[in-house]
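Let's start with one chain on its own, the form predicted on its own, as structure tokens.
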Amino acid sequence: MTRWTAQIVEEKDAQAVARAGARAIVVALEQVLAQRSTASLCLAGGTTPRAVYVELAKAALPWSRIHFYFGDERAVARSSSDSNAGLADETLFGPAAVPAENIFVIAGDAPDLVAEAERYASLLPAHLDLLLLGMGEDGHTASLFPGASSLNERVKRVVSVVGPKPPPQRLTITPLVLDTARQTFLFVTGSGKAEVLAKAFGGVGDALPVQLTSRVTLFADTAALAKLGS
């Protein structure tokens, strides 16, 4: 795994992180759209990204020119409260009136998750313009968990995995996708993640899944950065 080279954006609290993150996403997408007709944005799930999407939905972006993907999904229907796509429907796609044809969803309720992983991998662009990530208190990102065999995947871009958290069956992008994204934004908030964030940056102990990308802008609140030191 690669040690991070990171730009850190510190904000006072989670809501300030959401606002700063949304502004940065808008700028990044506008820069891409100034050069090309479309831009690709890969979304994360979780509590911190939820607040970012609420803020992002307020932006006056040309939504018809942005293609949306997902870094991972639980093996549930899109209507489930556990679905990352469902979260995006509620907080971003619906409020911003994103065209349905621009949303590329992982079918978490597909009967064959291995086949669905292959299908979704075929839809991903060679290089995502912007990849959004969150981080769990165990250092996982997307559905790449510490010690999992998926961390060593060097052929497939999307795989079916079993995680330690419910619901356990999931689909996730692999290090191949993380390492080839043109830009990566990582969102971390709360004191509960301060220790693992310090561990990730300090390089103490085993390497963490969240370190899989070497080019990252970290948006974090003061509480999450409390143990990072200098």
The other form holds:
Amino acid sequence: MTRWTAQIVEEKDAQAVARAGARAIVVALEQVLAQRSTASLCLAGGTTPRAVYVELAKAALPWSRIHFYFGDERAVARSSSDSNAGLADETLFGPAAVPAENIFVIAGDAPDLVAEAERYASLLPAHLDLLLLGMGEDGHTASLFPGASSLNERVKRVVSVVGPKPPPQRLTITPLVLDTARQTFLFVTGSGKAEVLAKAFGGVGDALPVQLTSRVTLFADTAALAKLGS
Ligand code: 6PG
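Could the form predicted in complex with ligand 6PG be shown next, to go alongside the form predicted on its own?
Complete assembly follows, chain above in first position.
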């Protein structure tokens, strides 16, 4: 496996990561919008992005020119506290008054998740301008988990999966979407992720899902970077 790498932006703590990440997202989107009428931003799930979205919502961006997508979603309703779209509603879409027509959610509560995966794959842009991701302590990203068959998916761009992280039933983008994103921002904070982050950079041992990302800028706090060499 070629050694995975990322440009690292180190900050002292999670709040500083959120501020730096939000600033970088604004710059990246403004660069896209200087060239094109709209930009595509794919949001991450989990808890780390919460603070990023709160900061991002304060930006004076032309929200009506930005189309929002999701890298994964749990098989729950948008109103659920487990919903990634629900997190974005609370922290970003609501506070920034993002027009509803600009938000393309994965319907986690769809009765047929395979059909929903196909529907969502059909509306994802061929190349996301900016993909936001987090990483779990096992090196998963989006809902691509270690050892899952989805890591080898080379036909579909969105699949329904069952993962070890509750809630287990999810929909996720596949490596095909990771491969075609023009830019990827990865947000990793906390000492609990230091071990796996060092493994990801070290390139030893079993391949990790996060190593399938490309053109990555890693926004991390000092605690998460503590086990990387100099
Ligand atoms: C999800 C996320 C998942 C998340 C990591 C990190 O829906 O759970 O897509 O990939 O980014 O598990 O989660 P935390 O940010 O909560 O540590």
